[in-house]
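This document starts with one chain, in the form predicted alone, laid out as structure tokens.
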Amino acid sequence: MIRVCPVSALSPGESLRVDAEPPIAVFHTEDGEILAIDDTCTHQDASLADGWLEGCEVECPLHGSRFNLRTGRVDAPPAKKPVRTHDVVIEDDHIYVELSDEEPNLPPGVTLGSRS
């Protein structure tokens, strides 16, 4: 498991990046869920992490791709593969990620360990 940060690190309507190999985005809705992500929209190399949350939703800053943060399904192209969601667990008053075992869907040109 991946220690992420104090619950009151991260208030609701936030989000977080987490360095990872690939990288972990991490939201707090509005309604008090603490959700985990990749950070890598599917379709080209943005940070879902500076994207705009809304709802259960997160709108990559680049071309407008919506990921349902439950399921990681693609809610609005251009993308059309998934991200992976992860398990989120708060023990002790902090975030704690679970990271799947699935393999990521990276964008063209991505590969693990491209990145510095």
The other form holds:
Amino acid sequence: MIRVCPVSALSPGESLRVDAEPPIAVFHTEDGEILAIDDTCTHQDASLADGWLEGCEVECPLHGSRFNLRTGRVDAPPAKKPVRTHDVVIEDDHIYVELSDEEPNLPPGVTLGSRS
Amino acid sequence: MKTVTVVGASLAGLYAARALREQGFDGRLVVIGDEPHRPYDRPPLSKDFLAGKIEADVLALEGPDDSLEADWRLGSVATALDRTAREVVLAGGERIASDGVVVATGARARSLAESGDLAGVHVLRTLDDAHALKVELVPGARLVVIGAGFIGGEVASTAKALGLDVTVVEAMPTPLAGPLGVEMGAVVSGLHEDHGVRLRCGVGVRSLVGRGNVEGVELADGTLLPADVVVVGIGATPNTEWLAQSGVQLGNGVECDRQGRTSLPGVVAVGDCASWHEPRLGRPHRVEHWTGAMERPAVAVASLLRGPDSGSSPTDGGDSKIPYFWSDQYDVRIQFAGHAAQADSVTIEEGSAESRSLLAVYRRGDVPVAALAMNQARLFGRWRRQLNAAASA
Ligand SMILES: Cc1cc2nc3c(=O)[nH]c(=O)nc-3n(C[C@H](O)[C@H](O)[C@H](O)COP(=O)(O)OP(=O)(O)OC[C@H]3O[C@@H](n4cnc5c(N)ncnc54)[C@H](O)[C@@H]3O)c2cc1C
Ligand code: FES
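With the form predicted alone already on screen, would you show the form predicted in complex with the partner chain?
First the chain shown before, then all remaining chains and molecules of the complex.
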């Protein structure tokens, strides 16, 4: 499990990027849910933590693909592949991410360890 | 409508075909494209594809779920639109009777009259162009890029990373002054020298020299820049010649209202070939950016399917979003939204020019009209949204 930050450090409507391999994006929705997905868009190399959070969806800051944060499903193109989701655990007022053991859908040209 | 024909099988054409099906059109759908390829994505042609990081197959724009049930005519050139017979005419003479036509023929790279037919001189617009250029980008080769626009800038950056010796030549005193304004144009084009690419501004090209293969670029001031490869990146011309006799009003591209309707009923135009009425500038404005080519087809198709009595004045309704584009050069992601031409001032609100990480806001008086970011995607997203919200209010 990756320890992210205290719950109080991530207000509703905010997101942050965790430097894991590959990086993870953690979102706190306006409804109070905390959700985690791979940070890299499945279309091209953009950070979803920099995207626009609306309800339980994030819109990619580069070309506007929308991903459902609970399921990873693509709700709007150009992305074709879902983004991998991770389980979030809250313990002692801290956010932890349990890394998924599924294969990530990294975009073409991006491989593990290729990002600075 | 029984038959709708989409002319141009690239980004805007594909999204128009998708929008037709999504919006309930269940008639015959014909898509005509003169390239032999299925629709593919152009932006990576100057970036990851040229860099050899991705292969051509990942450029495909269609996904496994696309079930357009369209009649694809790839490798076919549309040569005319016959307004009386309501037919699209193909090279070879075939005529496709069409109740509706979506014009999505895009643009082609402008070439330099001076280049004759020397080998080693390239433009970059198509997959075939990219293949041809890529094999010549070998480490140590001397590349001269003519034109410091976005495509020129991206080619320079990719080639530098591949180990070429790169010089960029720009006729204007400041590169990118049109899209970004003089101040920010200077900041963004400063990336070249940061990365050891020479930039020569304010001097035109007199001729390309060489026998068989290009050997150099001669500038108007007499300087001779030795070159093994030359890329001409001096803009694009809309592909509208085929409409010359059609009665569709043409200017800088196919002139359209704010919903993509041309001067001919039943004919809409989208993407790089189209010049939609832009209320903020008070005139038609041709946008050559990926996002517009992806988003506007849904608006145009809706107006096409509503038919002639969707009435209203040519400036009504339609797309109110401000234009947006991005460019990747060196390690910097550049994003811009709005019209720099509307602004009378620009201020850096976050970061700095020196750090090459900044968010700049363009204003007319006190009103923000555009935003530029260098490696500030999150902040830029917020500004872009605000600008769009203000634009639609
Ligand atoms: C190298 C490169 C890099 C780019 N990078 C970026 C970027 O980083 N950011 C950004 O915002 N935009 C970028 N763009 C711009 C973006 O790719 C275009 O805005 C987009 O491709 C426009 O799509 P379109 O479908 O309107 O036109 P096009 O993609 O030009 O497609 C038009 C199609 O119609 C075909 N056609 C033309 N005439 C006929 C005819 N008579 N009959 C049949 N078919 C015809 C053409 O061959 C072509 O296949 C880039 C473009 C290039 C070339
Ligand atoms: S990188 Fe996310 S939509 Fe293109």
